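In structure tokens, one chain follows: the form predicted alone.
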Amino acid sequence: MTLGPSADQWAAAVAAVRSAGPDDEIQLICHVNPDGDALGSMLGFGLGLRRLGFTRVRATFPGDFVVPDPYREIPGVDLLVPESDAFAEPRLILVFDVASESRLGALAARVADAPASVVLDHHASNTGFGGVQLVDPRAAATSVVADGLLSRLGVPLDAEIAECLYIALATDTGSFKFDMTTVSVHELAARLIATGIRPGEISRRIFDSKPFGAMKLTGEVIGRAVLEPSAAAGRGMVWTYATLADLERHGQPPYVLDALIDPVRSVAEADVSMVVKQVAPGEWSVSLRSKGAVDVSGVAVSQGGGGHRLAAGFTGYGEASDVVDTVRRLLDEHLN
């Protein structure tokens, strides 16, 4: 998949939306563990559907209801309910920031029996599930995506819509860092921040807090790094991990995990960097991230995984080093 939506498919995307009454109940779902893009698009758009006067909104995700303590002020929060508190048989469901349905969990029953869904995306590896697709693996962010529907439906930003679209495409963009940070991406931010949004404030929120055993807990996790010069056929890869027994140690909760990989990946020696990640005993959550020269979405989806060329996941089973031995293999069959 390398095209974007086609008319037809945003048409089809405002029909599904505009087919809701304002009491139908609809359902917003994003991935389990969410992230900044997830939240971010899901939550602005759910803003976007009260300005347009539906009453009945809510947001969920699957697994645990830990909102990450960075997102905790983002505009829209209160429309967040636990899986447990999703609407049984909404009249409409949208997805955000979801490449397969197996991130969906449960939830994902309820997405093929409505009768109505939209799945917004940008994920290359989307395995085109829910009724309307709107995948573009172009865009920097799914909240790209999330704003062309919301301008379609004539929906017109405010600071709090503004808000949440400019934390997930900041945070998609490593803060404006990465390749895919274009013309377009700037465009858009602009527009943001012309509402009146403070992206200062917000980065130093979202990005550069962090609590004192956190920190500690980077310090050690990086401290145990593994750079292997000869691994992905000689492009180099440096990996580590972390375990349920560091979080208990540090008191911290699983989502302070998730901002290890950028420190991994500034590693110059090594193309690949990986991020390997306890989540229950024999189970690992993996962050896969490439500079450039190798597709690291191609071991994940093999994983039963997805995500981009540069940036990709999947949940790895057995101990740290199994996980790091399959990686390693892959990698090396896939570029020799």
Ligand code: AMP
The other form holds:
Amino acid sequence: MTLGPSADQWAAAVAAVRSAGPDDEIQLICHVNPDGDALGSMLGFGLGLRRLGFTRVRATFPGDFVVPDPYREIPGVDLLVPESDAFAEPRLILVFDVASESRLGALAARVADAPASVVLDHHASNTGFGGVQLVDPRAAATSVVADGLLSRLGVPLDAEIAECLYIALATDTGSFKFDMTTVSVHELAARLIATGIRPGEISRRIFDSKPFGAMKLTGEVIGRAVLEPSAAAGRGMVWTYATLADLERHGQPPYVLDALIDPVRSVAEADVSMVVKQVAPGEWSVSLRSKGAVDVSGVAVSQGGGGHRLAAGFTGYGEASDVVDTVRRLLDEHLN
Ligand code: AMP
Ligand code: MN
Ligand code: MN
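Provide the structure of the form predicted together with the ligand, given the form predicted alone shown above.
Every chain and every other molecule in the complex is listed next, the one we just looked at coming first.
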């Protein structure tokens, strides 16, 4: 899939939202272990629904109800409820930043059963689940798609909605550093900033603030990184891993490991970078990045995961070394 939503798909999404009455239950859902794009696009859109007069809007995500510290004060956070408090039979479901039903856990069935559902996403690997698909692989973040639907619904941007969409956009573009940082990304950023939000203050809160223990943990995990110059058919791979014991020793929640891929992927000698993060005994969340030579989403999809060409992930099993061995082998297979 390379093209964005068609005019018919946009019209169907607008019709789906307008088919709900002001007192109908509307459930918003984003992916497990939500990041800035998942939460920002979902809550920004949720605030937009409130502005339209919808009174019964809830937002949730599957699994442990952990809202990472940096997002505790994001506008619209009061819309968030644990999975157990999500509407059982909502009139309408909107799904944000979810490439496949596997990222919805038990909530996938609710999407399948809903009278109306709309999926807003930007993953090339999106599987096409849900009622109406608004999937734009060219979009830098799901918040670009959310902005498109809000404007078609006639919701003006205000500072609260803008802060949510800005956090989402800044997260998925690596603070406007990655390749998909196009003219239209900066045009959207300009419209968001024009509402009066403070990009510097937001960036300090979201990206540049962490507990001392998180820094010590990061230092330890980076300290054990391994560079394999001959991996990925000579393009090089750098990888590291972190265990639940590491988290416990430093008193840190799992989400602090998600930022670790950034220093690891900066290693010049490797095209491919990887962080293998333990989520349970024998189970690992794997983050993969490429500087351009390798389509890491191919590796991730072949392991039941997904993502983008240069940023992807999957769930691996066994020992950390088993996961590394698998990726090393798959990279060689994909490249030879
Ligand atoms: P991350 O490394 O967690 O920042 O994820 C990078 C990209 O891969 C994101 O676009 C995720 O949506 C995607 N991704 C990560 N883990 C998975 C997974 N287990 N299944 C599907 N997609 C994933
Ligand atoms: Mn995401
Ligand atoms: Mn995203």
